[in-house]
Structures are given as structure tokens and as C-alpha cells.
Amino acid sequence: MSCVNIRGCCIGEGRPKVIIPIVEPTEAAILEKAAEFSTLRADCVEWRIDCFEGAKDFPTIVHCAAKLRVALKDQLLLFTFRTKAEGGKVALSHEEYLHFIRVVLATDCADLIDIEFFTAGAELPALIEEAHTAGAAVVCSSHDFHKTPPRTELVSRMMQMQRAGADLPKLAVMPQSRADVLELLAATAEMADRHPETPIITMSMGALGAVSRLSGEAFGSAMTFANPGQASAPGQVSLEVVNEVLDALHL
């Protein structure tokens, strides 16, 4: 599998990378979890700007982007702005996403964006070509919080996202039962042994999923999420049981 190496850590190599959410309301709060943070054991932090009460006031996004940067040092910083129709806290029209996804980058604060495969549309291409131009990133994503589609169509999303251009293709799909999760975890191993061209991310969500989190390395998942205190979706397992899981399942 191809690696993305970004600030010295290469994506798709090795051990998972563990990313955790700040899904916080307040800047304050925002900034006070970034330096707790910064001392744990996590890779990247994502922030899950749906979350912010802020969320729709693109200039109090970009004051709270650049204090968030300094305050995470070194780590990888992922800006997520979760639309409700994917499952996150609130709605944006087509014409505001494109616009939020456009504010971020000229914040030159994100080292990856995560842009929504389904909401960008027709102008998932051109954005990602603005967000490489901007030096980030991006992690393509799609959910589906009813039900896990057949690993052809899950396969197929995937490559269409690397065909467009994401550089980690992610998908998060909700098991109805145990066979789900294996159809989860089979297109994560397709992709990772037939189309390895970009790291992939995926997760089978919910306790009946936790599983495909702790996986990765086995089945071709580069990044995995973790709860550090506040999940951010159904089934995160805790930083502390996540990092142990991952050093004793090392290959």
C-alpha cells in the first residue's frame, strides 16, 4: 500500500494511526482540549467543526483554526465539518460546503480536510486539486449510519474517490449483523490488496463493528478513531484500550 507521509508520519505504513476527535462547543473549550491532546498518544487530531457553535461563522472558524494549530504542535491536525445528512450536528447547503471547504484551506492551518464524497458532488475533483494546491491532504468520506452496502458497491466508492483524486479514500457503514462486518472488513482487504495506489479508511460502526477499528493493520485500514473521553460516532473505543490493542496486534 501507498504511504502519505505528512509532517514525518507515514500514512499507510506500519502500526494504524490513531486519530481523536475535539467535538468541544466553545473555542475555550476547543483550545483546553487541543493542549490536553497534545500529550497523548493519538497521531492526528480531527476537529469536528459541526460540533462548534461557531459552526456557521466562517470567520470565527478561521481565528479558532489558527490557535487550534499552534496549540496541537506537531500532531496532525483533520478538519471535519460532518453535514446532518452524513450524521453530523448540522445542515449546509451545497453552496455553503463548498464554501467552508474553501475557508479552511486558506486558513493554511489544515494538514488534512475531510470532504464528503456524496456532498461535494460533481466538484469533488476540483476540490481536492484546491486542497492539494493548499498542501492538504484529503480524506474522502462516505457513511451510511442504516445499513452496510455489498463490498462491489463499497469497492466501487472507494475507487471512484481515488480516481477523483483523495489521497485516503474513507468509508464508515453501520452493521445489521455479523456478516455485515466481514462484508466491511473483505472490501477493506480488496482494496488494500487489488487497488493499493492510496491508504484507505474504514470502520464498521456500532459495538458489533468495534472490531474493523482495532484491525487495521491486518485487514488494510490505515487510520482508526479513538474516544479520548466524548465519541464522536457510534462504537469509538477508548484511546488507552485502542493503543494496547494496536501494539499487540502489530504485524
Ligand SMILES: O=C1C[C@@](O)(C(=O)O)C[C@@H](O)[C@@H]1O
The other form holds:
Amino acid sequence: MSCVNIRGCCIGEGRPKVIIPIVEPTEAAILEKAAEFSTLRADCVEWRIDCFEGAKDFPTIVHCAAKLRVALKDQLLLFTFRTKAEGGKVALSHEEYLHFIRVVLATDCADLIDIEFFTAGAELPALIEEAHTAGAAVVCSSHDFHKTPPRTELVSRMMQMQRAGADLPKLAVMPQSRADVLELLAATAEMADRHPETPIITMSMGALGAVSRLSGEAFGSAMTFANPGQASAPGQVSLEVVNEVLDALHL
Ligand SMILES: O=C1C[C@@](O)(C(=O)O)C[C@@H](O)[C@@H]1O
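Which structure goes with the form predicted together with this ligand, now that we have seen the form predicted on its own?
Next comes the full complex, this chain leading.
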């Protein structure tokens, strides 16, 4: 299996890489969290910009990004604007979303950038190309906070993300039954077996789906989001437990 190598961090091989989210509203709180997170056992920090009070203030985002980059030292930095349509805090028009992606890429601070599959629409391949030109890997994401689509749809969506050039296709879906959790895990294993060259990130959300956040190495999910004290989505498991279980289940 090949990996996405970012500053020596090999995403897609061995123990899943751990991401912890910053969901603070103010720049001071964001930077305080970054200083704290830089000492924690996590491979990547996600800045959830939609949680920031300046979420649509692009010059402030640029200013904060530079400070965040320094504060996080060697940890990878993932920039995410989770739109309201995908379960986030703030609605952006299509043009605002495209502009946000380009503003973040221009900071030269992004190791990874989240680009929403449906929000990007027809511009997805071009945005991914712009991200690669700027030296950022792309997490192409899709979320369903109400249901788990059939396995065939889950695999098809990850394949479309891969064909668009995404480095890390990502699915976050909500289970309504045990069978739904199995559906997500089966789609993960199928995609990982069919396309080992493209690491994926998948999760079945909520308490019912929590096992999917801990079993990535067995089923083929290359990264997992952990709760460092304040969760950014339903079912996130504490960082301490995630690290303990990933160590225990390491193949
Ligand atoms: O999209 C994702 C995954 C996530 O929703 C989760 O379920 O852990 C958490 C979000 O912060 C992140 O952007």
C-alpha cells in the first residue's frame, strides 16, 4: 500500500494517524489550544474555521493561520471549513467557498485542506489541482448526519473523489442500526482492498459507530478524529482512549 507522505508523516501505512480538532471561537483561544495540542500524542490538528468568530473574515483567517502554523510545530495542519450543508456552523455561497479554499491555499500554511465533495461540485478537480500546486494534500469529504447510504453508494462516492484527484477521500455517515455500521466498515474494506494506492478516511458517527473510529487499521481507514476535550462531531472518542486502542489493535 502506498502512502501520502507529508513532511515525513506517512498517511496510509501502519497505525492510523490521529487528528484532533480545534473548534475555538476566538484567535486567542485557538492559539492557546494549539500550544496545548502541540504537546499531545496526535499526528494532525484540524482547524475548524467554521467555528471561528472570524469565519468569513478572510484577512483574519490568514493572520491566524500563520500563527497557528508556528504554534503547532511538527504536527500536520488540516484546514477545514465545514459548511452548514455538510453539518457545519456557517453557510457559504458557492463562490464564497471557492474563495475560502483559495485564500487558505495562498497562506502556504496548509499541509492538508478539506474540500467538500458536493460543495465544490464541478470545480472539484480544478480546486484539487490548485491545492497540489500550493503543496497541500486534499481531504475530499462528504457527510451524512442522518443516515448511512448503501455500501455501493459509499464506494462509488470515494471512487469519484479519487478520480477527481483527492489524496484522501473521506466519508462521515450516521448509523441508524448495527447493520449501518457494518455497511460503512464493509465499504471501507472494499475501497481499501480495491485501491490500496489511495488512503481513505471513514467513520460511522455517534456512539453506535464509535467502533469505526478505533478499527481503522483492520478495515482500512488511514486517519481517525479523536476528541481532545471538546468533540467536533457525534461519537468522537477521547484522544487517550483512541491512542490506547490503536496501540492495542496495531497489526
Ligand atoms: O469531517 C470531519 C469528521 C468529523 O465530522 C467526525 O465525525 O469526526 C469531525 C470534523 O471535525 C471533521 O471535519
